[in-house]
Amino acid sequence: MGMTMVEKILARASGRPAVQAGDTVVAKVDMNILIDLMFTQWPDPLSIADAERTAVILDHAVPAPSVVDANAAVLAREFAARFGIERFFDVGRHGICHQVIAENALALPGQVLTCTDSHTCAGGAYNNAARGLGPVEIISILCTGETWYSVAPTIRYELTGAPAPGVTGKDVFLHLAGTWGDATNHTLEFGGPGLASLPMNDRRTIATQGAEVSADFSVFEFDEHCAAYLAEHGAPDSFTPAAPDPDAAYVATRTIDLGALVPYVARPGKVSENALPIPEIEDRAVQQCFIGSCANGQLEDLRIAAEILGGRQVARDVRLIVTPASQQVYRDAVRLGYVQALADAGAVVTNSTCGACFGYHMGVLGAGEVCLTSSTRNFRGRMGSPDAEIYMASTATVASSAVIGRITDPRKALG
């Protein structure tokens, strides 16, 4: 029997000729990522398996908004120095870990990457078996270099067509989540003739959001676009991409016609079976609009927002907060004039951090407020008060809505 992409990656990582859904494997981890939150309860290991396969990224609370976070950063710096970890991304080189992983080509095709952050599946955009695991397991990997997986059945998404203007990767994901719902204990695999029409930033958004339907992995086929992106970001040429076999076994195969999609919005509470085409969403005033996170704080997101907001103003009763996904994205956005355009329109452009996305700092919501976000989650209480409402949409929809003050179809702004 043939193998899916993740089955091939896990077979290689576990030294087995083949694996299939239902198998349990012990896999060698190619890259293990530690983030700042790990160091708030740090066990301080005596030795580690491989400094070359370890990276430390400060992202959730930078610069430190509390003494607890500042102390965690001190421990992270001491740990990186003691074990000679060269891939250490301190404040100034920082960013949301999944963006830093992408910028530094740490998630390579055909390999395994681990991290505590639940959106680690973002690395699947690069044909990598990336998955978020618990902190105890990450410490175990740090010490042994290995972890175990129960191989999940795979759902194949066959992409056809090309997205229309105003439709992005976020809309593709919201369509998927709204139509088919959760994929708990399953792997998502993306490919097909429409893949070439999706730029890498859109693939990153879709792969990242796989966590919101509880997928184990969310992996894209490797192609020339992925190869070009990795080469541009300094990837070595030592990796071996994983392609699915023609007779690979899937628990389901679903086709998405990208050309038939429209902008989508997820209503508050969850995205699974809760996202609708924007013409079907209720008319709703918003008090805060947020563009950012690992899913939609990429340079392309800031370009889209700057293009929509250029020459316009954020509505009087709306706050628009924009958080670049990394310091590198921030620097590029300054150089290209995006930050100027956003600030001139009335937006607040913050330092790169996970802060507002998980309701920690730089954009926490108050009781009774309505937020439209392009970030990763819309759970009750995710971005602050449990009495706030969080709608989720693409960057284009959020930027357009910030101008109007109500949830707005971006195709009207673009038209």
Second form
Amino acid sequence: MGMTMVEKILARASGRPAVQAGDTVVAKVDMNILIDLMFTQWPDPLSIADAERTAVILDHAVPAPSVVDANAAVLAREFAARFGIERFFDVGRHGICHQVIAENALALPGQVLTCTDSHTCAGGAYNNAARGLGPVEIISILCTGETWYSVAPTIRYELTGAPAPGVTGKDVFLHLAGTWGDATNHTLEFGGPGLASLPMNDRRTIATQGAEVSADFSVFEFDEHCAAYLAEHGAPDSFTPAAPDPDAAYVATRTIDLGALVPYVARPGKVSENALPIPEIEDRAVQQCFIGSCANGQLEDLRIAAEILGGRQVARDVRLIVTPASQQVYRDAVRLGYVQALADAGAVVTNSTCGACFGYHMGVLGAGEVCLTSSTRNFRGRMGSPDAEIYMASTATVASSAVIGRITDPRKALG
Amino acid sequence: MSHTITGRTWVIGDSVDTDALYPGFAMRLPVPEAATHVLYDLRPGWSAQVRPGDILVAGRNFGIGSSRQVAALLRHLGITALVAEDFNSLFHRNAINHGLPAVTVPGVSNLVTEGDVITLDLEAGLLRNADTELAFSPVPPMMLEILDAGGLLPRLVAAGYLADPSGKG
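Which structure goes with the form predicted in complex with its partner chain, now that we have seen the form predicted on its own?
Complete assembly follows, chain above in first position.
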């Protein structure tokens, strides 16, 4: 029987001729990422498997908003120095780990990447078997260089057509989550003739959000767009992409006609079976609009936001907070004038961090507030008070809504 | 550890996420203090009602969300096992790797009412509640080994990768 993409990657990493859903394998990890939060409860290792296959990225709490976080960063610096870890991204070179992984081509096609952050499935945009694992498992990989995987059944998404203006990767994902719901203990695979119409930033948004339907991996086919992106970001050419076999076994195959999609919005609480086409969403006033996170703090998101907000003003009763996904995105956005346009429109452009997205700092919500976010997660209590409501949509929808003060179809604002 | 666990149950619903189990604001707190906030909004006051030896029973998709070390908090409260219709796989691995048994038992929601005393046989794959039994897939030997060791960290100590936290190493 043929193999899916993830089955091929895990077969290669575990030195087996073939694996299939239901198998449990022990696989060598190509890149293991440690983030700042790990160092708050840090069992200091005496030896590590491979400094070359390890990166340390400070992202969740930077610059440190508390002494606990400052102390964790001290440990992270000491650890990186002691073991000679060259891929160490301290404040100034920092960013949300999935963006830093992309900018430095740390997730390569056909390989295995691990990190504690649950949105590590973002690396699937680059044909990589990336997923989030618990902190103690990441410590174990740090020490031994390998870990185990239970191979999950795969759902194949066949993409056709091309998205209309105002429709982006976030809408593709919200459509998927709203239509088919959770994929608990399943892997998502994306490909098909429509793939070429999805730029890499949209692929990464979709791959990132696989965690929100409880998937293990969310992996895209490799193509010339992926190859070009990786080359631009300094990837070595020593990788071997994984293509699915024609007779690979899927538990389901679903087609998404990208050309038929409209902007979507997820209602508060979850995205599974809770996202609707924007014309079906209730008319809702918002107090905070947030653009950012690993999913939608990419340079393209800041470009879209700056374009929509350029020459307009954020509504009087609304706060718009924009958090670039990395310091590099921030620098590029300054150079290209996006930060100026956003600030002039009344937005606050923050330093890059995971802060508001996980309710930790810089953008936490109070009781009774309504937020429209382009970040990763809309669980109750996610961004602060459990008595706040978090709607989720694309950057275009959030930026358009910030101008109007209510959840608004970006196609109207753009028109 | 014993592969047979008996305990009083708490029952929660479907898709209980990691923000409900371990809120963001608790992430900068030490484990004992963070543990007082488990299910802070869904079941206010729950952490004070839990007794050592209790078992937590959940519905579908238990633990969707982050890699927050919920298992460390639950173990601190004395929870000895997790049972669910199914688990988010990151959450499930996290529990096993912390030495907290977590078993998938389809149909458990219909069999267990909060406060029931149930027995789990991890090796045989059997859940018993009074006179009723429900079979589930036995815990694979590799996971039993991790549970027997008390989780991944004690194994790394034994293998010489980490210093012995007791100072005996």
